[in-house]
Amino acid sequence: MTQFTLYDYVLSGNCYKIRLMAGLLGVAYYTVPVDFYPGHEHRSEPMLALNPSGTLPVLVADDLVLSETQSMLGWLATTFDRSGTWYPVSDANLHAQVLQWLGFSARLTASVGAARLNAMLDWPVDVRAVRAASRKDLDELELLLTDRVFSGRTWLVGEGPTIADIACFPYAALSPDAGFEHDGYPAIRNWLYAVRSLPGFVTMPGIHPLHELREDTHDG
């Protein structure tokens, strides 16, 4: 079975997505630590050449170079998962669903994603108007939710969890690193939830195993 390196930083919400995707699929793979912070070696001259736009994570399985992260979920659904159920392609409107929430992921990078990096790292960002369009998509982001529940649905397209779910979730679970707590989101929280106990589900750091939820639910 094809193997692929992943060119990963540890504290990145993009990266996680492949180790999460990974994780669900019991996929191994090799890693090549990058020093983004504060070394910045997705810079350098290595790194431009294998992906000029100087972005992580990278994926490499043979001759296949991949840079976008949403590319490579479908990447590894297409390629491991036997089912067909995490990359619904056979299914038109399953997919159209599954790519427009990929785009939504997309949007919560760049607000709540780069609200985490200012607040984490002084990241140089437009304080302002992130923080401002991080608010938009995780009310967004909670509407629809609801509306899923509402349905008797736990999941963002479907019946069952899709790389729509592990592309939405990291910044998502983040938020809380950006000053966004999850207080007032209970239709995030209970997503958040259905997708730690996934089988397979690995943590990074900010996002923490099932059972400390539990023990922490215990103790208040």
Given for the second form:
Amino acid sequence: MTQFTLYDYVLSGNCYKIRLMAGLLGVAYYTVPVDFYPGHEHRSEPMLALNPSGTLPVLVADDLVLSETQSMLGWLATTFDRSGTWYPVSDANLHAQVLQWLGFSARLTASVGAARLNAMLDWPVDVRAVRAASRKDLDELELLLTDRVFSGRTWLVGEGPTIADIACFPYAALSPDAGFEHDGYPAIRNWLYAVRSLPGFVTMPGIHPLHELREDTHDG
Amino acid sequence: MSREYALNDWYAVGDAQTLARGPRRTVLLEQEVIVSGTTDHPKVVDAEGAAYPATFKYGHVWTSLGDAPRPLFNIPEADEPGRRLVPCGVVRVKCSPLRAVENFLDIAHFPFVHTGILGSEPHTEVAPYKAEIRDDVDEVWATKISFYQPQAAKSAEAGGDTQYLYRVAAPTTAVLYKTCPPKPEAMDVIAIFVQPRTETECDVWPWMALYDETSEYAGLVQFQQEIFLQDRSILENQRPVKLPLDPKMEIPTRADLTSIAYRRWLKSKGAFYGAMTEDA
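Switch from the form predicted alone to the form predicted in complex with its partner chain and give that structure.
First the chain shown before, then all remaining chains and molecules of the complex.
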């Protein structure tokens, strides 16, 4: 049974956050493709009536209409994750750290996400500014993840994956689309690999599956 | 020198949507051009205002910068009644324009790059097929191709063997014909029109002429964009960046027959823009 409707654009890293979270939680949903490019359908009247901010994705579940990915990730985890680990609201410190990273994920969208749209679709942006911000944000992520590695941790918050990882993963993983390769970011690479190894992981263009982790690895 | 042959070919530099949004300032063969006007009267000028020939066909504005343009190739299927013509926008790729075309002609990568859509493991074998340079029309053709695909098109409801034909109509234009799931007696047409910005960067305009009366337009475009953007990250990482035309630099296999014919054809014509060769 489908649990919600996602107004979706296949190349959007923000839409992918929701597809990925739903995949990891095993939640079925209905997709409405929106012609973001080249059609700019997200700015059409019916779409603006649904979401006045004119952004994608939009998540609709009965009367609930969400247009911010952070709130969608929170809603998905609170509604469908019985373990309570994906969004640890009962622990004040963990909860606050997740919110901190959700804020950071919005910065990645504004920097790497914008640089990527420009590099791929010639989207009009202040190229110099978004590329400088992308470099700064990726450097910062690398530093923070290196600290985590030194303290023996894999994930951004606590001991397991949370919605913070899912919020930050897409644009970190897609940075090569904008020409920011991962070669100089060993901590980011390891963390991306950890996310890609999660059961239920789904791909998108630019983020490839881990073929080597397939189950049927017989010799010969 | 490598620009010389390329100057007299035609290139897509805009579509109906870019025209509707006002002038498109872009780069073709390292020269700045501005594309404007309407689909009935498209206009292409350079930074100094000098005009170049411009025509609207196959959903795109075409232009040529040379003094003696070769004729624009014909895609007769574009005029067949009942086909939906679907321009898919433009995607920038930091790769040789010839690499973009060669990748479009390749079947062997389907299971690994377009997993679950155009191919899947263990169905990775490319059965023998035929590739040839057709001197009468001066085009490269690949025929008798059959490949197992989990979802050959947006309109496909199940996996199955898909028949393919490939046609290279110009060094930067390739057209493929493939089994049309809802209309087995016909073939869908998918093309890429590559606009070379430089020898190592291009704007790619995918375009489709399909028999599909049920899929939403947005769904058709996104199906194609998903596939093309899966290729983009691979294309940007191919080395050497330019396409090697001399056989010793990259070792082909049997599955690469079309690529071999394409490279040989480019070499015989002197179409070296985006290529590396000892002949240049």
